[in-house]
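Only one chain is given next, in C-alpha cells, and it is the form predicted on its own.
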Amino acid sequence: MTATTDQDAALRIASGRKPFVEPLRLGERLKEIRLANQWTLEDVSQRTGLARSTLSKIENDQISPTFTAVQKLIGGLGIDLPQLLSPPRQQTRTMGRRDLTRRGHGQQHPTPTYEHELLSCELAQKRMIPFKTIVRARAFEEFSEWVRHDGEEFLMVLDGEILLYTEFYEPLHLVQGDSIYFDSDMGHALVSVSDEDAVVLSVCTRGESAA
C-alpha cells in the first residue's frame, strides 16, 4: 500500500467546494438593498426615474435593466456598480449544529512528517476544518515538496516547539502558545524542534476548489 504523502492529506483536510459561475441575481441585489432602507418602489421610482413597474419587473427578474437604468440605479440609490452587482446575501438560519470530539477518537491521517487527527468530522458542509497535529518531520528535507492547499489556516503550538518553513519567509520558530495565521495555498512545511515531537491546533477553512 502506497504511504500517505502530507500533500495527500492537506487535500483531503482541505478539500471544499468545486468552482462555479454564479449568475447575476441583480433583481434580487436591488430589492435587498431597497428593503435595507426602507424604501418602497415608489420611494426607488422617486429617487432613479424609473417607472415602479419597471422596478418590479427587474426585482423579479421579468427583464434585464439596460445600462441607462444601471446608471440611474446607481446615481438615484447612492451606490457604485460593484455594491449593486454583488451577490445577495444569503439568508442563512442557525441549526444548533454541535459536533463533540471526544479526545483521541477524531479521525487518524497519518502521513510520514505528520500525525493529524481530524476533529469534528461528523458535521457535513463545514466553513471550518479543525484538525490536531503531531509534528514527526525533524528536518526539511524530510518534505518531498511544499504543503499545500486552498484557502486559510490558523495555526497555534499546543506543546513542545516547530519550525515554521513558507515559501515567501524564512523559516519561524514558534513555542507553546504561538499562534499565527496564514494563506495555506502558500507552501509551507512543519518541523519538530523540541526535545519531545511538538502538537499544534489547525484550523482551515474550506478552499473554493481543490488545489
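Take the protein just shown as the form predicted on its own and give its structure as the form predicted together with the DNA.
For this one, just the chain is written down, with no partner chains and no other molecules.
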C-alpha cells in the first residue's frame, strides 16, 4: 500500500504533473462579482452574514476564507461555486459556434418504430446529439432487438405517455414532463401508451470511447 503510494507520488512528480494548484485569485473574483452587481461591502455583508472587514480582507487576499465562509458567499450571492472559481479573466478558447433549429425543421429520420427528428445537425464535432422522437411503436414486440449504443442518454417526455423498457429494470411508465438519464449501452426501447403517439426529446453523448 505504502509502496503504491510512493510510486504514485513519484510517478506524478516525474510526469511533470502539477502537485500544486493554480493561483486562483478568489479575492479578485469576488470583488469583480461584487462590483458587477454594484454591491457595497455592506450589502454583501447583509447577504452573506460575513463581516464587512472579513469581506475586505478576502478581496485583498489578506486571509484565506474558511470553507463555511465560502458557502455563505455562494449562498448569499446566489451564485454557484464554479462561477466563483472561474478565473477573473478568462483565457477563453471560445469558438462561439451555434446551431438553431426551429420547431419541426430538424432532419427527419423515420424508422418503423420511431420517427426521429435530428436537431442541430448543421454542427459537426459536437459532444451531444439531440433529437426529438415521435414514438410510433405500440408494443414491445415491435422491436426485433434492444436499441443500444455507447454512452449515456437523457430523455424527457414532451407529450403523451410512454413505457420505457430497459434490459436490467422493469418497464417504467413516463408521462409528460418526466425525465430519465441512463447508460445507453443498456438495451432500451420505447412504446407509446397514450391515445396520441408520444413525443420525447432525447440527448445522447457522442461515443468518445474512453482512451
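Between two forms, the rigid core is the largest collection of C-alphas that superpose within 1.5 Å. Residue numbers count along the first chain shown, from 1. Keep in mind that this is a model prediction, so the values were computed, not measured.
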item	value
Threshold 2 Å Cα movement between the two forms for Leu73, core superposed	yes
Core-aligned CA displacement of Met156 at least 2 Å between the two forms	no
